[in-house]
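Here you get one chain, nothing else, as structure tokens; it is the form predicted on its own.
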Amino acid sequence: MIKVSSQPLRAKGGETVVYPVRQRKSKAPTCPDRQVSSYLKEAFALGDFSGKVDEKLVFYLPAASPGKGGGKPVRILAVGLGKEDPDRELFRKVGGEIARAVAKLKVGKLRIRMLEDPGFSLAENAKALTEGLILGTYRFDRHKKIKKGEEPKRIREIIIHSSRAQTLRAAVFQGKTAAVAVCSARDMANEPGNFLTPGDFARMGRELAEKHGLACKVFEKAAMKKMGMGGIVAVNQGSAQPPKMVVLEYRSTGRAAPTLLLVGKGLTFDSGGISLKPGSGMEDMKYDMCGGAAVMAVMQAIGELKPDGINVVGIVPATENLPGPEALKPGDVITLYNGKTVEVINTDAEGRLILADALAYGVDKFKPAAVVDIATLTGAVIIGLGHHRTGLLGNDDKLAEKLLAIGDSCGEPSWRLPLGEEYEKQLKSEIADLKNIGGRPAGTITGACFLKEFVGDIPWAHLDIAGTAWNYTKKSYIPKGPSGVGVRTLIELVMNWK
């Protein structure tokens, strides 16, 4: 639990308060507390402590109430910011230093007394301070056996003290809705394949359909046979798990909003189907849903968030790609939802069938102001940006440059990748309309040309997080595995389309 007071900050004995603070030129750091700031001088005299960004100072103090908490200490720990009007994605990571420091401490109530300053966005950065505490605190243990006494002690409940406590309550609650849906993406991509298959994406789409009012549908084999989905059924003829299409649909207020169409690739397990992967590493490939689980996260949060003005529209086609005695076979040539025919070259190369049939029933079916898709989609992304940034492409630069933006801010930056004819050369095919691979050559931006197809004229984003996903540029809220990326720009996309 996280709330917001504008009570004075009195702590009790046992209790832990901390005290983000800023570096002074030549001066120890000061903070509200009279008492803290004069130990802070102290520390910054014996040249422990100036307030620089990733300093942390813990000491303690005899409770600001006498006789609770059974005579105990105070805990504070102090947290620098540096010198520079710290934004965001400082407060983020100051969040997550935080989390991962009380963490060692054993901490079960923690108070923090937000810094107000006149150089900053109080609400935006309580937000992010928000997000990074969340963030920070996350764990995945539910497939390990923990002995009775050595469970690990969570923070249970967060109060941050300001005198615009007001100010800060509804950037508070965005902030722990966006954090807490991100943790439901990593949980999701932490779940190995067979306790997360096609079958239980159509479940948690349900279950978050009731709790939150959403309306959900999920089609079934059958009906996606009947439909012409060529590609998701394709990718499934090795598994003998059956797929599913979720579809959740967000509704505003707003009779004439428009929708924004959210499409993300659940491949639950991928082995690479004929086109075998190698071994090792292979374990990896239950992260291979990491699109879908970042637009079920997205979904589940725009169900509490409740945003006006604007409809949303989720699609997560979900199976898994294995070789078994039906599979899909290389040369192989598959008719998709628009009627596009695709000689399949690599079944590997089997995220662009799944996206491209949901894809294009969703432009359909949906008519939406504007399309993106989130996947797992190539290596190729990892070789051209590494672990730092995803890879966008896109055939409108006003909504490029807008997840550009918002990345940036959110701190899951991304890199925008060229489109144009010489890519889709690569893809043709002297049998079918397209091959599902164009080469090595450019493989993350063919692999979009290969999904620019589906989408028609409608303003369209791609967002590749192969190597953003997991193994994702280290930070102090971002775990080893999973990262959730993604999540949280398609939350700020959807809160601030205009």
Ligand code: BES
Contents of the next structure:
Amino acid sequence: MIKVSSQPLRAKGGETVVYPVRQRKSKAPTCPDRQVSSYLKEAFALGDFSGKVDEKLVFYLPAASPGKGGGKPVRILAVGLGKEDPDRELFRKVGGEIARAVAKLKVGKLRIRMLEDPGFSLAENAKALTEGLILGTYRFDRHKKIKKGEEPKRIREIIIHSSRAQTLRAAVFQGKTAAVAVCSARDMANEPGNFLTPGDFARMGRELAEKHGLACKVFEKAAMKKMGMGGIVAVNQGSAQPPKMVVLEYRSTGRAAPTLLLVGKGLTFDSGGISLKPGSGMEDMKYDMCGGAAVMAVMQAIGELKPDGINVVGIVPATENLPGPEALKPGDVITLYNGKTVEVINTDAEGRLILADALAYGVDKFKPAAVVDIATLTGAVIIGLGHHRTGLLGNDDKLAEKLLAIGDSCGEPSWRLPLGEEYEKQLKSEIADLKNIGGRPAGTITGACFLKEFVGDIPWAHLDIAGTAWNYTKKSYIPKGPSGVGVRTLIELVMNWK
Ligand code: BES
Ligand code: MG
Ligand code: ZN
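Could the form predicted together with the named molecule be shown next, to go alongside the form predicted on its own?
Up next: the whole complex, starting with the chain shown before.
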């Protein structure tokens, strides 16, 4: 639980209070509490704490009112923000640092005195701090036996104190909602393939819809066959788990609003199929559903935030890619939802086949104003951009620039790669409309070129998160394992539509 309070901060004995403080030129950092400031001054005098970025100081004050809190001292955590005007990313990182520090101290309740310098946006920074706190607290221990008495203590309650509480409230709520959604996406991703199947995507979709008043439709294999979704059906052939296509719809109230379509790759395990992947590291392919998880998580947040003036449809095509006896084979020709035929050269390029069906269906059915898909699509994006930026491609400059800018401000940067006829030629097939791979050169681009064939002329952007969905750039608010990348970017896109 996270609250914003305009009450003056008076901690009871045993409580923990956090003061983010700025570094000053050859002077001790200060904070709104005189007693705390005097301690900071002593620490500065001995060279122990100056308020630099990443610096932390823990000390203890006698309880203000000995009656309350049994006369226990108050724990103070001062965290440095450095000299520069702190931006959102710094507050997110500081939030993560605080979460890590208090996890070690086994703190259950936290009060934070928000810094109120006039030079920057209080609401945006409080939102970023909130995101950092929640994202930095994330852990996944569902499959571990925890010994009695060794249960990790989690933060249950965070109270942000600010004299301008009213200006912070909505932003903190949005930050909390987005961060909790990211944590759901991380949970889905962390679940191994035998715990999170396409059927589980369907169940989660129904639960989300129930909870937040969204519409949910799940297409079963027979329906997909009938509708001509030859991509997802083909990829599923080698698996014993039936495929699902989850469609979630958020409708805003009032006048007719434009629809944004989001499509996420929900490959719950990608072995490569008959074009089998090498064994080493194959376990990571349980993460091949991170795009799908991101779309589910965005729909969860949208269901809570209920934005005006925009409708959002989220589609998650979900299946495993396994080399069972009925599996799709290299050389097979399949027909996708929009009637295009594809010669499958490599069964490991399966994401584009299921996304193509979902994109073509979504465009056809919902006539969206714009489409964004998010997928762990190509290993090649890791060669190009490493684990630090998401690959962004698309047919619309305005949408692409918007996503680039939002990504930068969210701490989820992406980098745009080109599309073009030269690359499209790489997908030419001798016997069908398209091949599903374009060879080694420009693998990320040819992957996107394939998808482009299924969106028509609607403004469309593709986020290739193969490099960022896990093993992401190390930061205090990003744990090892899945990052939940894309969730906050897409929530911002929806919330700042227009
Ligand atoms: N899920 C993989 C992409 C991937 C690879 C994600 C490594 C994260 C880390 C995708 O289905 C795939 O196998 N792509 C192939 C495409 C190739 C056959 C054209 C790849 O990248 O090797
Ligand atoms: Mg694959
Ligand atoms: Zn895949």
